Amino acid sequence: MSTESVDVAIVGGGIIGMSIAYQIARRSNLSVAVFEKGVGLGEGSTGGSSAITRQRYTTIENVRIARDGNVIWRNWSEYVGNDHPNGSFHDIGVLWMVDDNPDVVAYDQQRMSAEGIDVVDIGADDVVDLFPAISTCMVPFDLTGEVEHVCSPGDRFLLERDTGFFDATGALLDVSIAASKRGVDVRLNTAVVDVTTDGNRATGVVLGDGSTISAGLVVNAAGPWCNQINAMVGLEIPWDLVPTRIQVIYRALPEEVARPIPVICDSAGGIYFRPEAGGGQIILGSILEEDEMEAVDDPDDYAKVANRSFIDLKIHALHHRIPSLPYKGIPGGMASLYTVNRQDVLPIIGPTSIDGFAVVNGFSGHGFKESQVVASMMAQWITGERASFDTDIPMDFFSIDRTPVEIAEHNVLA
């Protein structure tokens, strides 16, 4: 059997492993090959994703690289040159409520704006007006009923109102259009179960028909897989990037229930959510750090489904929320993956002590909205080359043998 070769063997097709070869293709001549395991596009974390496109971040790069992804999400069409494209922006807005002590508000206010992102400190009679079907009640809830709840309304809230959330499938169907049409050769249903070597280097993947593709540097953008990847080349990391099961709940919102709804994450019930494209539904979903702890040995085997005790926890700090929504229809719920670096839940990007082995992995939850810009870091290593809606943010901040940044709380709003 004959051996193919590329400049680069991407493996993983979700939105990380696509965006980097878009990024690449329109950017450069080099040949590149997606491989994804899976019979169509989406079935990892992507798929999964709520594709909330939020800048509020603890570190400042990563405030920085979340405005820059911002940028292309509203110009997506412009971005991925097709004038209807599969994925679309919904401009929304997304309001904090997690923090009601005026002078956090306005010190993450100032330093947002700062950045260039339209962000504004607002007032409980603010939120109303905006947001009529909002309590502005900011006192923890107690989702077990035990402990008699009395509202009190916060007193400060933060709202991004350049932000919301995107379509993450559509997205990842456009980046991987725009890439075929780049020459970029799209592999479905194409495992790989092993990476070649000679001595210290990567020289290609092996796939599951038993064929080889030699490369000039592959790419580790597996998701929730990275670990098994890593094994294949032998390259041992200082980082625990752990498989997550992460679960979301399905729930109608009737017409009854006054518009507009934001995306919001919300402390005092210790969850997130936002409405669907259609506004007949809400996603939901937990920001607290016990809800991200259930590891999963093996990616390929666990429950999809989202657990009752689950569903019926968070369902109560919903309508806590959306006092005015109907105790009606049974919510749902499904779960999925994603990789999360338990010890400062930021990814680990660039090469490795393998020359030839590049990583984009352990992206805790932030994977899709980050996704465009880190390809654009990717693609400027990789080719030398800067194109239309560029980064300045250094990938150096990511690397591999980066220390641990300090954060405080290890949740998916870190």
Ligand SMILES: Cc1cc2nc3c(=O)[nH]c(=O)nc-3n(C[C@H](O)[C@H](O)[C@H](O)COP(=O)(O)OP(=O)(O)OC[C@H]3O[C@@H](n4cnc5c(N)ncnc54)[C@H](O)[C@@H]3O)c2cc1C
The other form holds:
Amino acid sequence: MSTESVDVAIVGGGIIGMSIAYQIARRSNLSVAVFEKGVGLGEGSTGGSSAITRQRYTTIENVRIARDGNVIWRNWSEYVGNDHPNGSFHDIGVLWMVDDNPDVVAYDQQRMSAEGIDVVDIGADDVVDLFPAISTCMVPFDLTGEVEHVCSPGDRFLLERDTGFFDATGALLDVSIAASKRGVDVRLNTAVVDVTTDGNRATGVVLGDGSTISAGLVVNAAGPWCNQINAMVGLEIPWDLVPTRIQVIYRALPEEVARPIPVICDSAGGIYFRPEAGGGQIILGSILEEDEMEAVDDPDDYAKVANRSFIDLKIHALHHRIPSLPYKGIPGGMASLYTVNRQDVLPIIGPTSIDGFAVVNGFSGHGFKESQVVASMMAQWITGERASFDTDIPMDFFSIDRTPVEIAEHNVLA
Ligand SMILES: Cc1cc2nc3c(=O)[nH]c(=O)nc-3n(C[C@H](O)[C@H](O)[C@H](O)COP(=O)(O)OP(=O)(O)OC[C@H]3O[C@@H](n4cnc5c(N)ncnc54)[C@H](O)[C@@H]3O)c2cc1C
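So that was the form predicted alone. Now I'd like the form predicted together with the ligand, please.
Up next: the whole complex, starting with the chain shown before.
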């Protein structure tokens, strides 16, 4: 078989790999190929993503990444060069009901607004005015129902007004179309089965049909399969990147429940939720570390339906937060994977000890909102060129060689 050649070979066509391809193509003439083993787009984490674009994080770098990403979500049509994109932004607000201590809320409000984020510190009455269906109770809710619960309103809450969620599969389709239009070779149904090397340098990829594509740079953007790609090139990393089963619930949101409903992070019940794009459904997930512990050995083989016990527990928390939600219908749920970096729940991004081999892995539940900014960092590093919507945040913070970053919470809210 003949050997083709590209400048950059990207393994994995999820939101990370495809966005890197697009960000390279919109600023340079480098030849780029994306190899995606799925027959369609979104078969990995991206297809299951809740795609919430909140900007509150422990580290200021993550706050800034989310903020710079938010500018892109807001200007999506211009960014992808498409007057009729498939994905749409829903800036319905993100309401943080995680710590009602006035000092904590005021601190977060100040440090985020100093970064240019539209965020306000509001009281329980404001919550009721803005979102009449939402209970302002901040008393931890016993999900087993064994302890009698008496609601009591919280004090202060944080509301991010300029963000919400995006449509994950629409975004993936849009960057794929935009990349293809700029000459990126997007190959679906094409598994990478090996990475070729010459001494300490990666030189290309071997595909399932036995053909070899030589490449100046191989990028591991394989999501929960990332460890398999690192093993192909013999890269050992000091990070535990664990493919982890994550469950979400879908629940009807009937007309009688007052709108609007924002994105909500709720520590009293240990849940987050948001309305689905059409508004007739709620997507609900967990914010608890204990629900991010189910390691999966083989990312191609895990239970894709949510556990009934998980649904039953979390749905109580939803009824606590939306008391007018009628107890009718049977909520369903699904499970998909994301890769948890067990050391500091931040991704590893950039070059590795193998020349010509880079990693973009371990996003731990934050990868959708970070995708376009991380792709900007990678494209600036690969091409040396700048483009519109570029971030100024240095990539080194996420280097594979860093010391694990100290973070307050080892969960999806970190
Ligand atoms: C339930 C859930 C909720 C989430 N909620 C949010 C949220 O609210 N906000 C947020 O920012 N993030 C969220 N995330 C996380 C976010 O979706 C992920 O971080 C992001 O989608 C990761 O994208 P990726 O491209 O790295 O991985 P993936 O989407 O998994 O893409 C990797 C791709 O690589 C392909 N691949 C693997 N091996 C090979 C191979 N050998 N050859 C070719 N192709 C290969 C796979 O088929 C896959 O399509 C959530 C994730 C889940 C699962």
